[in-house]
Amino acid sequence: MPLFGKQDVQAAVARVPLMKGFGTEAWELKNAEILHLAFEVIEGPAEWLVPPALHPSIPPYATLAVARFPTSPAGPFALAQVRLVVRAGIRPRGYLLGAYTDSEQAAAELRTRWGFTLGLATITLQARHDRVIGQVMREGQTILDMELENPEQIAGTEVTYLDNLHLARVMENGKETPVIVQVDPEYVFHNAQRGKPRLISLQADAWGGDNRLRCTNPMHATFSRCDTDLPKLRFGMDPLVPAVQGSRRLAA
């Protein structure tokens, strides 16, 4: 029997953003830098972070990412994300637990246009000769500190970033409705590296993970420079219905 998520969607919806609708236009994000690490997580508690529409991955794992975007319609901004890897039907996706940006202008757009559950924080991304460092600080506390050690060059074709799934709210037929929207950027890689992932600290409750997100074995780490985007929204789904039955193509 397939596993389904056990998240209390009604409780989770209380902290997610209200979107303006599904008809957002795309943003081009040139010359992005993305540090991306993956770690296995303890299975039982993590199932309670995934809505019933989705299947937790086997083995369960999370991705941690810190990215910097030097140009966008909202100006330069950084974005940090913590996601649990899931399947929507048979397709692997990254279910967003929480995110932060360092730009108030970008935050407003990311929430209302693409359904990012995110707050404001200080985000740093440093690429050195022997490591790449990503850190997030909120109210003077470090809530994420991670590194890629001993980077080595690889081809961009060896890097895979999963599409995002965001739990959000949207006004439909005069009432707020919970929805999962898919955010599926494309990537053109200019440079890519891989190395050893090192997680120094992760304050799980700052990312919507409570005490249920517990990282264990390191899996992989990459750092890339690429052109990407925040695309038009193409798919949404009911968080309470299995994705194969509850998915729909959006008008956009």
The other form holds:
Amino acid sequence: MPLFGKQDVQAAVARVPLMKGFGTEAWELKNAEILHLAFEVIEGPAEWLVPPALHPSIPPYATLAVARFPTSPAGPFALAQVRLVVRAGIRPRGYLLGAYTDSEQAAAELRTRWGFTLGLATITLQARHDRVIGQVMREGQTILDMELENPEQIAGTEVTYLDNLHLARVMENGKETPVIVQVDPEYVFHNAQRGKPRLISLQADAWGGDNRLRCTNPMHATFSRCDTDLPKLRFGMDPLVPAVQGSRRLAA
Amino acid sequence: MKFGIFYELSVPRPWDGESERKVYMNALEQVRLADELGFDQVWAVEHHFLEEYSHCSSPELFLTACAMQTKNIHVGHGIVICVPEFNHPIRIAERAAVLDILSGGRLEFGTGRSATWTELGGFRANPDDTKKSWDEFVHCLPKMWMQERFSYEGKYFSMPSRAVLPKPYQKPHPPMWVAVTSPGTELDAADRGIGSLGVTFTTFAEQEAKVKEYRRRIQNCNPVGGFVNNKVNTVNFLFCHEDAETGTKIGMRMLQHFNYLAAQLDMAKEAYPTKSYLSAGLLPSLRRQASSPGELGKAPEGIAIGNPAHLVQELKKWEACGVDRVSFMLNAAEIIPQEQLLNSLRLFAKEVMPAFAEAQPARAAAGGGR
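Switch from the form predicted on its own to the form predicted together with its partner chain and give that structure.
Then the entire complex follows, led off by the chain already shown.
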């Protein structure tokens, strides 16, 4: 049997949001721009960032993303995420370690409707001809600085974005219960590029990675313009039970 | 139709000092029995770093042991990864020739390029280049075997004139194959005059159409080697039991374990955006086959698990599609106890093989282009 995560869920749950329930409506997010980098991570410590329901992938890797959404029901907002790639049973997923947005209105919605663990920060996404730059600054400190170097055009069919898993809390039967919810957007690509990933700085403890998230081998960098969404929630799972036994379809 | 067996050599956790040796020894015992029973080939993959799923990183050594313990069964080196960071082509040619000599001309030589980031990233190979390096290698390897001396200036390797030694026992060289997973690779195989190995399709109808196109196209091929190998080999699973329900139940457990272990690996398509890997590759292809919807309590379409009558029925469908050979995976994560597995092989040989005349053990002398 593959290795399972060793995260202390009880401790992790203290920093995740309380969701309103599972019945959120979807948001359309047109003309999004997404910078997405992937790096392998040192495997031993990373196992402690993955809940016991999930398997670390072989080898484990992290995805770092900075996205800008010019239109949404909460107005324009930017979103930065750090995720660790895992397996929920046999399904590849990105388990959210931490996220930031630049919009207070969006933050409230993202936390309570989709279970994003996120804070507020200044987020920059610059698409230049020689590189695409993503930066996140919190309280005057840079907590993520990354680039895609030497962009070249590719087809949208070559880009793979894994669905998200978010650890959150929800009220069920009168008590707060930890849950992992799956957020599985769809993408229609207008344009896609790839290039060399360059991680200038990542302050792991600002993203829920403590000192356990250590990026090593660079894998890829992509930048895309696409229509996407934040969909209705479809699946949830118990963070302490293997996903094949602990997954359930969410009632709206 | 001929039948073979196919090894990934999965080693489930928890591991101890004996885990890997036990898997290897079990496999060797199965190969010896398969040889006695009239199976035609034993294939072993080349995989690296694929924890639990496959601990078969030096298939040429395993296959040498197989060859030395058997008389007739062909040894399928499949596939050898034709990517320079994994294998230098001179070393591939040398190792294959030695295996052919030691086996007395029983080598089947499979080629491919790997489909996981776990492996490609581990060797720091560029996924964009693997199809191109594969093409260069398959054009050069037969020349290394057939020409007394060989020289070459290429993109992925170069060499001054040297005698690549030894030469294979089979003349002009062993039959060549390519692992077909990405759409269109069966056409690459046809154009180069090499066999199509491990074609897995979603439906029999689609399989039939692809085999038909392969057969049509190979008529006008520009062969990379000294002869054309126009055979089609598919990979399948095997568990045969007198009782259909028991056979299906145990077989499905094997499929589920295979599926689960394979899913833990980082596939190239998932981890690196490239048009070189638009399909996910062999493992997900087999996984789809293994987990395709079937009626409750029944095996998915085309999978050789169940009782002998069911296996004959399913394999006849593959035969009708134009498939020449089927190679079976016998176990996954050692989920099937060894004695039960050996009994499955015996029952298959007794009750299923006779329905396929060519699978009888009357063999021609080994040799190229058989």
